[in-house]
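Shown next as C-alpha cells: one chain only, the form predicted alone.
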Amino acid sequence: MLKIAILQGDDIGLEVVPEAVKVMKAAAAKTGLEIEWIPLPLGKNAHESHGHTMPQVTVDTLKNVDGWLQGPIGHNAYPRDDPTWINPPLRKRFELFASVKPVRSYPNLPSVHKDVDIVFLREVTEGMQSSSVVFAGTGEFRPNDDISIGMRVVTRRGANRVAREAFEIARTRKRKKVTAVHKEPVFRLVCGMFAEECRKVALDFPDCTLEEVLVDGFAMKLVMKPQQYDVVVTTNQFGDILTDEGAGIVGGLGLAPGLCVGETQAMAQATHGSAPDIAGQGIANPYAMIMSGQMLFEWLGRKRSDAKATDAAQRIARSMDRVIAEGKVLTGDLGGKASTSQMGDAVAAGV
C-alpha cells in the first residue's frame, strides 16, 4: 500500500489540491491501487493550529510516506522576521533534487506554439539559489555597501543524479532525446562538471541520444522552435528561468504541473502561486495540480515497478486530454465557464 500525504497550502491550494486528490482517488479505485491518504498541516492553517507554518508533526510524518501533494504557499503575505512564518523548505529537507516540469501545448487552447511536448528537469539542491546550496547561513553576502557576492555550487553527485533522472524519463518517451543546457565555454568548472556528468550518464543509456546546447542559444531556440526538444536537463538558476519561459509558450503557469523528486520520495507541486486575489471564488484552474498528482503516480509506477500506479497515471492523462479536447468543462482562464470543482469532477468521471 502506498502512503501519500496531502498538504493543501494556502489560498487556492485549499481548492485545487482537493480536486487533485479527488481525481487520484478515482483513478486508484479503477486500478485497484491501494493508498493511505494522510492529511497534514502546512502554511497559514498550520500556523493557526500549531504555531508554525511547517510543524514538526508534518516533517516527522513525511519521513515515512512515498510521496505527497503540496499546494501553493502564500509566503509573500507572511510576516517578516518571525521564524515561525517560513516558506516551508521541503525540497531541501527531504533531498528532492530534481524539479520535473512538463511543457505541453493543446490544439484547442491558445498558445504561442503548437505541437510542443517537452519535459524540463532542473537540479534544485545546488546551483545559484543561496537557500538551496548551504547547510546553514546563506550563499550570498555583502562585505561592504559597494560589493555583493554570491556563490554557485555544482557537485558531481548533484549533476549525475539529475542527469540520470532525465535519461530515465527520456527512455519512456518516443524520441528518447536529452538536451543538456549549460554554459561550459564561460563557466569552465561549474558548467564543465555538469556537462561531464551528463556525458557519463549518457553512456548508460545507449538507446537515448544526448545533445548539448548553450543556455543563451537554447533560450532563443525555445522561443523560435520548441518542437525540436524532448527532455531538457539543466542547473538550478538556468532551469528556474527556462521552465517559466517554456510555460509561457504553451499558455502560462495555469498549464504548468510539476514534481520534485528524490531518491525514494516525490512531491507533486504545481508551478503556479497561491493566487490570493481569486481564492475562495471557485474559479481557480485545477489542471496543474491534477496533472502534478498524475506525475506522482507516474513516478511511483516507474520507481516502484507498480503497474497499478502507472495505469492510474495513464487514466488521468487520457481523461484530462478528453476534457480539454471537448472544451465543455473548463475554467475561465481556459476559455470555459466551469468552476474548479466542476472541472475536477469531469476529469475524475473520465478516468
The other form holds:
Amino acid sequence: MLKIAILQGDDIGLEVVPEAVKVMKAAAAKTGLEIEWIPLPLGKNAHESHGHTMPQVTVDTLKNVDGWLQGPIGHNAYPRDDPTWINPPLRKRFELFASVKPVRSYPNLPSVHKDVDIVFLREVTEGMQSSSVVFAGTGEFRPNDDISIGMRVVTRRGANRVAREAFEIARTRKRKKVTAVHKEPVFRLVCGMFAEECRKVALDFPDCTLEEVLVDGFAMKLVMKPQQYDVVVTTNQFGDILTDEGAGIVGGLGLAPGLCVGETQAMAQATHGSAPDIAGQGIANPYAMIMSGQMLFEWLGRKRSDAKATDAAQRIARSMDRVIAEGKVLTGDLGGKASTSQMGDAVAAGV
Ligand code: NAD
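Now show me the form predicted together with nicotinamide-adenine-dinucleotide (NAD); what you just gave was the form predicted alone.
Zooming out: every chain and molecule, the one shown earlier first.
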C-alpha cells in the first residue's frame, strides 16, 4: 500500500489540490492501486490551527510517506524575516534534488509553438540559490557596502543524480535524447563538473543520446525551435529561468505541472503560485495540479516497478488529453466556462 500525504497550501491550493486527489483516487480505483491518503496541515491554515506554517507533525509524518501533493504557498503575504517560508527548506530537508517540469503544447490551445514535448530537469539542492548551498547562514554576503558576493556550488553527487534521473526519464520516451545545458567553456570548474557527470552517466544509457548546448544559445534555440528538444537537464539557476521560458512557449502557468524528486520520495507541486487574486471563486485551472499528481504516480510506477501506479498515471494522462481535445469542460484561462471542480470531475470521469 502506498502512503501519499495531502498538503493543500494556501489560496487556490484549497481548490486545485482536492481536484488532483479526486482524479488520482478515481484512477487508483480503476487499477486496484491501494493508497493510504494522509491529510497534513501546511501554510496559513496550519499557522492558525498549529501555531506554525510547517508544523512538526507535518515534517515528522512526511518522513514516512512515499510522496505527497503540495499546493502553492502564498509566501508573499507572510511576514518578512519570519521563519515561515516553506518550499526551499522542505526541498532541502527531504533532499528533493530535481524539479521535473514537462512543457507540452496542445493543438487546440493557444501557444507560441505547437508540437512541443519537453521534460526539463532542474537541479534544486545546489547551484546559485543561496538558500540551497549552505548548511547554516546564507550563500551571499556583503563585506562592505560596495561589494556583494554570491556562491555557486556543484557537487559530483548532485550533478550525477540529476543526470541519472534525466536519462531514466529519456529511456521511457520515444526520442531518448538528453540535452545537458551548461556553460562549461566559461565556468570551467562548476559547469565543467556538471558536464563531466552528464557524460559519465550517459555511458550507462547506450540506448539514449546526449547532446550539450551552452545556456545562452539554448535560451535562443528554445524560443525559435523548441521541437528539437526531448529531455533537458541543467543546474539550479539556469533551470529556474529556462523552465519559465518553457512554460511561456506553450501557454503559461495554468499548464505547468511539476514533480520534485528525491532518492526515495517525490512531491507533486504545480509551478503556479497561490493566485490570491482568483482564490475562492472556483475558477482556478486544476490542470497543473492534476498533472503533477499524475507525474507522482508515473514516478512511483517507475521507481517501484509498480504496474498499477504506471497504469493509473497513463489513465489520467489519456483522460486529460481527451478533456483538452474535446474543449467542452475547460476553465476560463483555457478559453472555457467550466469551474475548477467541473473540470476535475470531467477528468476523473474519463480515467
Ligand atoms: P501566481 O502564479 O499565483 O499568479 C500569477 C497569475 O496567474 C495570476 O493572475 C493568477 O490568477 C494566475 N494563475 C495562477 N495559477 C492559476 C491557475 N491554476 N488557474 C488560473 N489562473 C492562475 O503568482 P503570483 O501572483 O506572483 O504569486 C502569488 C503567491 O503565490 C505569492 O504569495 C507567491 O509567493 C506565491 N508563489 C508560490 C509558489 C509555490 O508555492 N510553489 C510559486 C510561485 C508563487
